[in-house]
Amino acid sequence: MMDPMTTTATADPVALLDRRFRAAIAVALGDPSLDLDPVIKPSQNPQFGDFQANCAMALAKSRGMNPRELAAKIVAAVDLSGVAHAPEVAGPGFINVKLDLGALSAMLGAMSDADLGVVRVKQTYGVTVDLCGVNVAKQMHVGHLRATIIGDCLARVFERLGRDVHRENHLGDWGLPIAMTLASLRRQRIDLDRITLDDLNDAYRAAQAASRDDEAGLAAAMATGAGPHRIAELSLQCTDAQIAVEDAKRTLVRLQSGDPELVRDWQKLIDCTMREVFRTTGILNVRLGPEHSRGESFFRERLPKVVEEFLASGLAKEDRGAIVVPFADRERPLLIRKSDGGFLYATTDLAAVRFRVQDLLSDRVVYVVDGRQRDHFKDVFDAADLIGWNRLPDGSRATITHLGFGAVLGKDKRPLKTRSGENFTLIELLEEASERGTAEVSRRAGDPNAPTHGMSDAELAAIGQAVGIAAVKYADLSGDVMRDYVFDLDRMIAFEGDTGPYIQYAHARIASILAKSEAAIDSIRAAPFVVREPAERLLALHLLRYGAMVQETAIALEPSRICSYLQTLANLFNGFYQACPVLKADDATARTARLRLCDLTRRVLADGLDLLGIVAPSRM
């Protein structure tokens, strides 16, 4: 009898294999109440099955027994019915499972609805993304395209699993620095209505230059004799930095004051920062908007109570006029006010952990932030722990897990410069992936036999762009994100080997195959599967897997998952492509068949760049 679950719920082969093998270990061993893993894996080699449940050794082990007699008795037990041929025992206590056809064509039915064999379940609570992180009056640079794609990509996954995702973008928006850029910006009379984030930038830098002394220069100056000339010079620079430095002190108490014009003007720098980011981001197909951004200035009213809390639980103490939380296992405090009253970024950040387990309800919180911060982050989380601000209503502990990135590297394993020797922006380096893959796409447009042969300069940069983008992407997304890797456009665009164009241009391939079957889509999908021949069986088996993939990226904070499933995808498509006839299929039966292989991949393979924020053309 086929298993209920093949037809509804799970289109996962593994998930349905798992089931039935626990049962029958259960059995063999003569005790009900177990229940172990069966260790199903996929077979290594085709020629002897589909899957291996590879738990009769350590069982055997464990309990004194011989393996292939314990793989026998498990082989013994198991019910296959209508799922798969009989199993075999092999080697030390392999057991090979072979799926059976009619099984294999159900699972491929089930999946084949509008989630692709991803299970969405509602759940209770939500999750939060910490991404991006900008500052006010600051370029974007490659460090956030790390901390944006990475955490647009879980929060994608997380959504894809039906979660209620929160991203949040920590804006850099309050404090002395912003005071500083904004009293010299009032000081110069400065229009910000008109005012770019080039010249904001400029006016971030200048601000904090201007702000900088040089007391011990002047004292060195001065002891060694240093002529008048020298010392005068020395002293208007301290005379000036402290002037500039008593003005922002000042800002910043009248804006903390709620003054109706400076908060005006500092609202004109957030609004000019923001859409520069925006913009960026938008090219990037990242989802963030307005609703997204809670900067430091949202938490200012809540440090002081951080502080109090601290104090009053018997957590924090004093030291020589700072407040401190000390740890037991190791000797760091973490400073959560200076001797002076003023706060810090620990201190916000506990505040922003209360509100994001305890407001936002998020029983997972994940902070895409540069791996530098590592000791950081698991103060604040150990601080958050001690006082409780990482529980629920119902008392459970939220997960909160610092993502930490590496570095993003040029061709001389250096951080990644401009040919001047200058920081990339990322706009910058943005536009000239968008530039290469245009460049691309018009010279593949040159060949007659093109599918974009004819198109117009607008559309090839359309279509360029979203190369571009997608070959920065994926290079990112496809390795280990907490290692550095080296940025290297020539490599990443290519339209061959382990690129994001690539898998683009699966789906392009796919996509103009059911074009030229000038088939309506509503008859292909309505056709049953049919898998006979190795190459469409490989290919099915991969598309099984691609629920099952989604939740584990969730659950091992991993994008890389999903890019290697890919490409994996896009190479079994191949292989069936060249060994199985579509469009030329001996038969009416067999055309369509493969014709519903064809879409089912090609959906699968949309979806998933999807979850990478990357664009799927259907011609390139």
Ligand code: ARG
Given for the second form:
Amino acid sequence: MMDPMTTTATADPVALLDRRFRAAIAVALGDPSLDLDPVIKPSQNPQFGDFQANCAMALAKSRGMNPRELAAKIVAAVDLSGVAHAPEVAGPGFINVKLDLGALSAMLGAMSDADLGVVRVKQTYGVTVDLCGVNVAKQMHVGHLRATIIGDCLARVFERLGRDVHRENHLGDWGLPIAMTLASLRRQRIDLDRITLDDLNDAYRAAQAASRDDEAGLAAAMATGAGPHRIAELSLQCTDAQIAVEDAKRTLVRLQSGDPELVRDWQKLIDCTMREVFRTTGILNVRLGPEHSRGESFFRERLPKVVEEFLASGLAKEDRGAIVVPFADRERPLLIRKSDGGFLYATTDLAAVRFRVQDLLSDRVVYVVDGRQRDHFKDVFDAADLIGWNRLPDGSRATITHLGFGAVLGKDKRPLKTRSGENFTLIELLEEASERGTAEVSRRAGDPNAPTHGMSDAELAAIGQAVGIAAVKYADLSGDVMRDYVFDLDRMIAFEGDTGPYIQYAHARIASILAKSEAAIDSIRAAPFVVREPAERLLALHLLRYGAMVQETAIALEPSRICSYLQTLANLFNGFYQACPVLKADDATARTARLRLCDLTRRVLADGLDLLGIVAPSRM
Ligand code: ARG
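Requested next: the structure of the form predicted together with this ligand (the form predicted on its own having been shown above).
Time for the whole complex; same chain goes first.
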């Protein structure tokens, strides 16, 4: 049952051992058709070897066999020639495996040649990542930070695995609030070519406030006998509000019917918003361009059809003039058309699900959106499933997930605010992080031995920005996506500990070692891998896990796996560098072999940081 193709070409020892042990289990149990999981795990203690096959206990139990005897049979059957030393049975039936040096070097070689061990698989369908999700005429706030960087990271991971990725910025560019802002700006004859996002934001808020229908307030004021002035003020607000709402509705109708002047002005609001968004995503090193925005307006023509098709299929019904989709398992129905004929956020999202699965042809759709929208997405996805809009042309169902994220909190554990009590805008936060990064990098450059010593202010500022942004992104990506976290720049920006700058620093340090060696990179890469010392072995085994880690990250949708992988890699490298002299190795062969490990480690650190969307400077 040996598979000769996998002896040298693979860079993943777990996959290789899995195949070999799978075959051995079938032999040991005397049934060639069996295909059972050998449960290959990295060893907890390197004394016992590199890996364990932990299957014997459970398999023996379900078959009424003695687990140690079954383990011995599997060991007798397994073919590990050219891969590992003879395996040993330990304890209740663990099988310990230690890779042989030749196999280890060959796998490192394979990994170094082929995409660092990440297997790219061409697939029929693509992946859609819903990210960013900003709203026109509103500042990006800290919540959009998460939607943007988590989404970008997952998009990069899927791309790294060879998938076609659609980044979809479901821009909030349509509906009454936008029309209201537009109407109010036009009433005030404001020059839309010169407007900033701050102005827009103010106009948006003012328009919202002006339209707030305060009839409830008026009724309460009358009932509690508020003074005549207050009552007059409130009733005035009601009529003003009605005027503003009427004006906005008219504007929306004209916009909908394609009135050229209005459409042009509306486009100016979008451009103004997106200029600011792209400035921010540029600083964030996020891949997002105009081609990734497909706003709510894109779906507006499709909304009547959404409702019609739900009605025609009998899945929706009328309820007091509104149209709702009821669910069998819960009270709350999904509202898809209001009694005044207006469509909703959910109606647009239904059109968007269908578009993503059936037009963009994605078999995986991931929505990186605030966790508080959980019920909304549950309803939308369930309704899409009822009507079959999650079905691909081959009839299979796309996997659609809302990856809801938690809030970003201040040190007081409350939503992040500036000193004056305002919500932080994203750009302010990033500017502060860049300044802090630059201060730290410049301070270190003062040391005459630092590789950055003597660099120009502009160069130091570029590295400083990379460090500051890495700090923010890593802190965000290294935790559980669902959890709230505290924004603490002091902790995030430290060069030690579980931080982005720590990983960047490890990378820069290796780059310096390689530069100092004065060895040509080609000659380093032509040298064989030699793995003798325990610290080299631990480093090598972790390097070989890279491809599997990227794969697992895509399946679990957990960027934190990349962070902890890189953190461990940086630590193992430091352990190796302490235990094994590189530049001062005993002889030239050992020196080149160790430089080769340095080079591979550096490349994996850079690749992993790139998946996080973090820049890896070669000097820090
Ligand atoms: N604009 C929305 C908001 O700020 C987020 C959009 C998320 N994506 C979606 N398909 N609904 O809440």
